[in-house]
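Shown here is one chain on its own, the form predicted alone, set out as structure tokens.
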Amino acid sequence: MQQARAITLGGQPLAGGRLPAICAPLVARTRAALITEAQAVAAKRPDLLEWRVDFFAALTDPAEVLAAASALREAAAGVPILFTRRARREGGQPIALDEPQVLALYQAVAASGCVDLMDFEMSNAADDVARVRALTQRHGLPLVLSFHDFQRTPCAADLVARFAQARQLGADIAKVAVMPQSMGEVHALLGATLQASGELDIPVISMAMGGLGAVSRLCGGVFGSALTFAVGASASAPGQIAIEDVRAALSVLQRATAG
């Protein structure tokens, strides 16, 4: 079993290799609101910003998306940016783009140089996953292949298999997010994370959502999760905790486990 891996950007480990690094989502609907949100959140110095572009009202206008991406790069003040269109079936917002248009948008944003890594669901069509894999490689962007279940938590073996599936599909980072119905299911998610982080040669990210799963957002790094999502201004998923509280809790936990 190998040690859990940190996310690497530009040859350097995110957050200096600390597990988990902290990512704050951006969910504004207009360019002006996005920049205001990004400036406020970046001032709290998360390790990563996630632009959830499925919230963006002008998503069907590629020129406006690229203009917003450029403005966001400046507003982020050096904080790296994760670009995500979350599919509706996995908890995203309804959008007026078909999948070929989504792929074209990913291509344009990847080529813009305004983002540092991209997220794409591994449940997408195999050809689409392969196309996104190819374009992120072409532009030197790490690819997060993700799986989300907002209704339930699969069994531990299935969770481990999801992490492994991401690796098999060419992910640089594997992400699994589930909705627990009991603390036993939170335990299963953490155990699967520990197993996957020890078996795979890529970083893994996991979280159990909702109130029951909140503990996983704080202790996930102990089990090998490379990233946790925290609220800088607005939440993008149930159970996310304010970045100040996450940072304080992680500081206590990391000091306690340092020995």
Contents of the next structure:
There are 2 protein chains.
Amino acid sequence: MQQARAITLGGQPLAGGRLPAICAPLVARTRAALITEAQAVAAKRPDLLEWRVDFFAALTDPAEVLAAASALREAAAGVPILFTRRARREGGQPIALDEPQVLALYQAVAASGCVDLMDFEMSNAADDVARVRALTQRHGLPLVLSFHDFQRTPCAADLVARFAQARQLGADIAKVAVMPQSMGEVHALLGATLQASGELDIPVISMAMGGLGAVSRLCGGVFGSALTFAVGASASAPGQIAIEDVRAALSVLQRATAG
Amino acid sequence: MQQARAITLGGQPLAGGRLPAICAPLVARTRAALITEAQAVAAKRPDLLEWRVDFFAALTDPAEVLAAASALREAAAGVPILFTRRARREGGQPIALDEPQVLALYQAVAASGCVDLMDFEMSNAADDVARVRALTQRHGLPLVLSFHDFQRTPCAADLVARFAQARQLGADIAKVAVMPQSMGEVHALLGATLQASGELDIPVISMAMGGLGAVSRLCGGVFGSALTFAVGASASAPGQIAIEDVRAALSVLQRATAG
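So the form predicted alone is up there; where is the form predicted together with another copy of the chain?
The complete assembly is shown below, putting the previous chain first.
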């Protein structure tokens, strides 16, 4: 069994290596709103910001996306940025881009130097996953390969297999998010996270969504999850908790675990 | 599967039915110290106080124990009291009483009306368990039958069997406390708690002790544990967290779970 790993950026572990680090999503629709949102959220000092670009209305205008990325970089005040177009079938917003256009967008944003990590779903076409893998490597950006099921929770063995699949596809970080229908499924997600974090040589991220799964957003770190998503200004998925609350609960848990 | 149950006293669920309720141990050695400790701890409004009488120096003097029980009742200011002589082999203090004397003590304290619940280890002689069961029933006191392993964590199936054994022996509440050597064992304890709370018709209490298990003291409730032990003035077992911290973390967790 490996020790559970923290996400590293430029050789430095996020949040000083504390598990989990805290990531706040940004879901603004316009450049002006994105700047306002990023400033407000960055002031709460999350360890990472996730720009959910599928919420961005001008997504079809590459110049506007790049201008927004540049403005975001400044508004983030040094908080690193995870760039994510969440696919519609995995809980994202409907967008007007086809997949070649999405790939071109990832290429342009990666080349801009305005983001620090990228997220792409494992369920995308294998060629597209390979292309995103190649371009993130070229630009030195850690790649999160992700799996989301907003309806149900696969069995524990399938969850472990999803983490392993991300690693096999070249992920720097493997992410699995599921919707539990019972506390037994939340328990299975935590167990799979523990197993995957012990078996894989990359950081893993997991969460059970919704109210039933909220406990996983607080205690996932002790079971090996390297990142938890918390609300800075607006939630991007069901069950996310306010960043202040997450920080308060993690502080208690981390002191107790160390004690 | 049953719904996980809250501990009830006189038909009223402890902590308004919130899982877990919070119990603070009292470990004073003298009557005067017990009163001081109880006043200080009761001021923090735990849902329950546990009088760990094995810490009480005058344990061999029944009149002094009864005087202390009476003074404790007043000092507790309405917070209900769980009476526990923790056996040495299950993590308690060495005491100068033999088992017939312990039984006589349980009898006298039960008859005093100064406590609300009693705890007795399942590992005691079957006849003694039956006697404590009979006397607590006679006095209308819910009985916690408990199992503690301060060295290791039995496998999940054995943990589930311990909860079931308590029920089979007539417990009103089943308690299992273990020492984990890995997060896998903490995960197993939570899973066994979830299963037992779903299968049994009585409340269950569980915790994984030490720093590794501290997460179970915060998130055990969502996996079915009806009670968590938290520090009012002094800890009675490794890994217990300050009551203010437990309350802060539970508040976040409970709002997130309901949200």
